[in-house]
Amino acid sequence: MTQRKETVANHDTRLQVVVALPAHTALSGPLTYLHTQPCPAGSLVRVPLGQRDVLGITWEEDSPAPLPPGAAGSEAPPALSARALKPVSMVLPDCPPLNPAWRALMGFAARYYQRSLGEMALAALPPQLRDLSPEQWQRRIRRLQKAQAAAPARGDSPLQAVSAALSPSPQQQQALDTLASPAAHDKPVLLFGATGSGKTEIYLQAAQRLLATDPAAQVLVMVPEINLTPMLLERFTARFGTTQVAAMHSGMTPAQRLTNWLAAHLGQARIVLGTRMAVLCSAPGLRLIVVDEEHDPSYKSQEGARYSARDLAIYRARVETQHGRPCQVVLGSATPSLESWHAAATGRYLRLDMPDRMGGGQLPHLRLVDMSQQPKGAVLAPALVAAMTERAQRGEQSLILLNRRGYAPVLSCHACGWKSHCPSCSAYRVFHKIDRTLRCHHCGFTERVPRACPDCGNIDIAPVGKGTEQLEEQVAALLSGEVRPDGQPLHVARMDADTTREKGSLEAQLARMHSGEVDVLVGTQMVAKGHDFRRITLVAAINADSALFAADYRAPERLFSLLMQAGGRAGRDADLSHQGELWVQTWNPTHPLFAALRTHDFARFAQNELADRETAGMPPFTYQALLRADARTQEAAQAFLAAARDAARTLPGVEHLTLYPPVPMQIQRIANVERAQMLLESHSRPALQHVLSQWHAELARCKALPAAKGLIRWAIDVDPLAI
């Protein structure tokens, strides 16, 4: 597509510019500005909007609008004379335009996830771009150019002066050969590899092969959480060198994010490694996308544009290929999402199996501990304590998994029934003993633990339930008196969001684990996946039953994945793999989920779950969207949703959808904002998208109804993970 350049009387050129405006405003499409000369589509500009200058991107005028005719924001503003149009304030100098493939990705994401084009496109850019002066911008460009000049020439081997690749095992070589075949370039590849099977080495060697053959190629490697980036970043920089790898995640400073984004956008960074935001990064030479731990729900954004980075990675590979640069996408996991597993079973994805661990290591043995047979009040079964002690005395490590941080979920008075409710949320404040606070994990409200019950004055208030902080304390007490082979007392540590909050703390804790300084690690799910702890031979899950009978239909899938991933931390060293064990403390040892877990049979578990979902009409056999409403009162939120439901019934194509009644969300109130939602479901994805795209104008009218007074915001969540 070419951008239309209309010259007016004063020889100015009209440019179409997208800026960050919500989808439900009248100005959500590209806006028209004047400039002294033509400007390529994809150029970064600053333009006046109201009383301020904002960052914008020039766009093709004939590009399809993110919302079709009839939707709020799709109507173009009234025709303006050249005299009424405002001029572009500045074009960012020395910056190549964002290429057509990137712009096509933004257009698709805006349409599919029901956001405005400007919202989606501008959110993908580093925030600091909005604040730099032209002089500051040019200094950054010169600094990057100087660093590029000091780096090896682009034609040199990407492995110059860095470590060589490891020799692949026969299983890895077969996977690499298949990835190089034409069949693996025609459709997404699902790399189904057991924990410890060497998937990361596959990523490294596939990237190495690509970079060695194409001097302009770039690789995008995605991980679900920030805590997984240090280990993977270390492996990639050790293989390719620090100048060719750029990290991208929300834990970086604005300056770091801008520098790394520029390195990727200018093609200087050959490998971009990051969390879900990295899928939106500009990388003009992109030829390979890797989505590690593709099953992880962290790839789905839960605020703003609620996009799935995994799904956008698949679409991005397709659109890059359509624009002339073949791009391959690899989804890696030991426990794939049921959506990906179903896609592979129906032939839409190519599945590569890697069932064996490196070096012939064994997968961990499952030991179920029936808690009904343990001493009353036991936190850890005596046999489990003995097993951890035995391993520590041999110089091995243990991991205890409890997916709840803090000391206790609730503080309670048994005299009057008072509990540590959050005054602003329909949730409890968590007791953190280490700083004697009650902290809400939803709104952040924190206060000191009261000396006595606020209601009755009883001084005997006690914690209810267990968190990682309490578990760490109790494990340390149970293992006190035991010593390591060197005669030193055993060291128990904790790793969760609280202990890794400060800068550098995550890397320091990981280093202590790898060095063997820690004997028993207590942690949440952040330590259960992706980490290569070579000395762990025992993993124990303490509170697994809560997900067995949850209302969320995805809970069994998440539990099975969490337990398999956690168990995969045990016995990763082939010499110790025969001692690897996964202990699960449960009150339901006969549950079918554990039968599949015992044999590490993900295929059996997936087959059963998919059969149940097909019978119940759940994804991936149906397609869903949620309309969420936040308001000052629950009545206003539900009144808006009820009006929206009535309005949706009048839209063409709604007969292919099921519209469910509005209900409060699971956590009904957060920060004094009431929340409700309404589910839409269809057996046809196009039918669902068609109705959603027409709905915006109706939603804008529903918001103005008297019954909806007090509505704060509404949002559409396509393909929700939590209902």
Ligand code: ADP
Second form
Amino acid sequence: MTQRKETVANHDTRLQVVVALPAHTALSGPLTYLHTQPCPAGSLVRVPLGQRDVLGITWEEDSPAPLPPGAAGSEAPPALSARALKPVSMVLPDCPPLNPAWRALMGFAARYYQRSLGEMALAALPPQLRDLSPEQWQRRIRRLQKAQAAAPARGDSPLQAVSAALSPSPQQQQALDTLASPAAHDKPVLLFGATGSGKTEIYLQAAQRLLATDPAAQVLVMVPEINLTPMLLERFTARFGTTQVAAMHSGMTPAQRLTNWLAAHLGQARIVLGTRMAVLCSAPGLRLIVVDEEHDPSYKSQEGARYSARDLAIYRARVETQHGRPCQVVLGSATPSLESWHAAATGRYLRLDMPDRMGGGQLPHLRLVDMSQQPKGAVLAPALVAAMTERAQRGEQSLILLNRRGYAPVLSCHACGWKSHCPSCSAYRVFHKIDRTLRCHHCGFTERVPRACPDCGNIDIAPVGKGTEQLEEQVAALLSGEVRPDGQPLHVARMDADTTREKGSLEAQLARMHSGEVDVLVGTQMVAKGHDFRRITLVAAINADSALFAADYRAPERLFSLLMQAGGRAGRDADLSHQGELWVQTWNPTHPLFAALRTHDFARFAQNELADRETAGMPPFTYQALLRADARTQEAAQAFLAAARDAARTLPGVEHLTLYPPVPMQIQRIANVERAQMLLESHSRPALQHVLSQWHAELARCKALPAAKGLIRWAIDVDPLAI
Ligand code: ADP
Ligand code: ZN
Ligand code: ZN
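Since the structure above is the form predicted alone, I would like to see how the form predicted in complex with adenosine-5'-diphosphate (ADP) looks, so please show that one next.
Let's see the whole complex now, leading with the same chain.
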């Protein structure tokens, strides 16, 4: 490779450049290119790759050597094997390099989640950066520089809050004092605060304190879902003004994402607020990271690099600190993940408690409805209907939770037993009455409802089971004839992924809720998350039992958290809160989960659950990874996994792991793709990591086996949330 060097005059400096190679192409480190002069690591460059010119990032010299060609998945493309060194096409001008802490974060994330460095690092950049011409790039930069020049000079005057901070309650003051102490900088802080205890105000004040004392400091605030960003953005911009706060989530246009990313990268945005992707963003002055609702599973990415934004936030704070800029990380929740709870219990995290709600609001009373005592076939217990009616007559609102959208989960023919199977998935298509369609919630396949049974011609095909759409209809029927204080009929509405799909519809529905126009809201769990509905005084979960006996060992944790969070919606207004009630319809009223829920005792629930997990050898007492395979046939998927398992058995250190046999996934087929998985487990995280890191080369070999013919893709999921 080196004998070409003389022929490329002037291009005599070698640069290591990371580019986005698909994970299955090569789990490699950087590629070598030539350039006319040295260029600091972290610079954005464009380089030729095969026939294309792609975006890349220069990396340090001593980056890990690439694995052998074709080490992961398929063969390396011809461009990469035995290639002559090519020159860098251009270095993006006027862009400060991505700093060492950011590069360390990318290196860690790639290693830990078993992806290529290039895939991890390039996916962390705004997509539009990849497509910009040099001219477009320069125009962008100039516009930002102009904006910066026009804005009051940062650095001369510390950040001024636009609106004043609220004066902290004693409980908040204590939390703020502790946050300022060295102990809260040595380790992650778990802010365990009831819903409505004023956690968000803590984030605001901690940010304000930091930004006022350090003119270069930046704060990252994360929320689990896009839906929650507008609300938090509003609170932050009300406090700090719009120019200092940059949003970062997948709901923005590519142009907005680039603008906001640049604002953060150039240090203009003092506060970056976004969803899990925000943890990967460049923020050279990062000094505080907040992970709100840290227990939420949405922080774990379910595709591509399957990273946990919460876990990366913790790593990131540590690595920023190691690079000389102390960075604090705060995880907030009323129902922490059992991982975080356990970490606090064992002293790895510092726990801060805020048990009291602002204004002394009480948590709601639990009303368990024993379904075995209700009239046969009742959807809602009569007492619950009466309670909702009473509330509506007083001008208060109720919320009914059901975790299944659509009208009915399946249509069925009673004559022949036909069911609305999806032809491409091992799942039923859901009946949506509103447009009379059968829709597959997995592959999206949608058809008009047939007039008669496709198998036997019977015209009497009927919905089985219940979704939110049907529940809305039934609740409206149950409440018809009742009137509000203003004499109007009661208004029942529904909020779920179907009703909020269109842009702006979520905001419109939230506004109707807040204005009091809606008396009873039927919705999926998305309603329970984070929204501050002050007039809701009753929350009802009508089908909670499904989670008590689910195969997923995390289901009770999710249920408890959902009910606590949903209950937290009830009675946020202290004036009304003595009336707040959480109704749960169950066939198992003596289940211990409800005993803890009755006393709002998360600690007790967590202790019970952790004891069970320890006995069963489940996380957080063990560490897991899944190898998933998608293939044309289930046999091919399992053959690949079985071979991979055999290969793993030969790796050094495997004696510290348990390798489980391949199994079909719970939804075995989606869009005609067969899915299977195998689980790896260990009591030691390093031991698991050690085996995983050696496994990739073996997996490439397994893929080529004749028995695995038909394999489409495979992926490793480290710390999977569902197994
Ligand atoms: P959490 O994030 O824990 O749910 P919030 O920060 O949203 O709690 O606070 C709940 C409510 O109490 C909000 O309406 C908020 O404006 C109000 N609040 C919080 N802190 C204070 C304070 N110190 N003084 C007055 N009101 C406060
Ligand atoms: Zn039939
Ligand atoms: Zn389908």
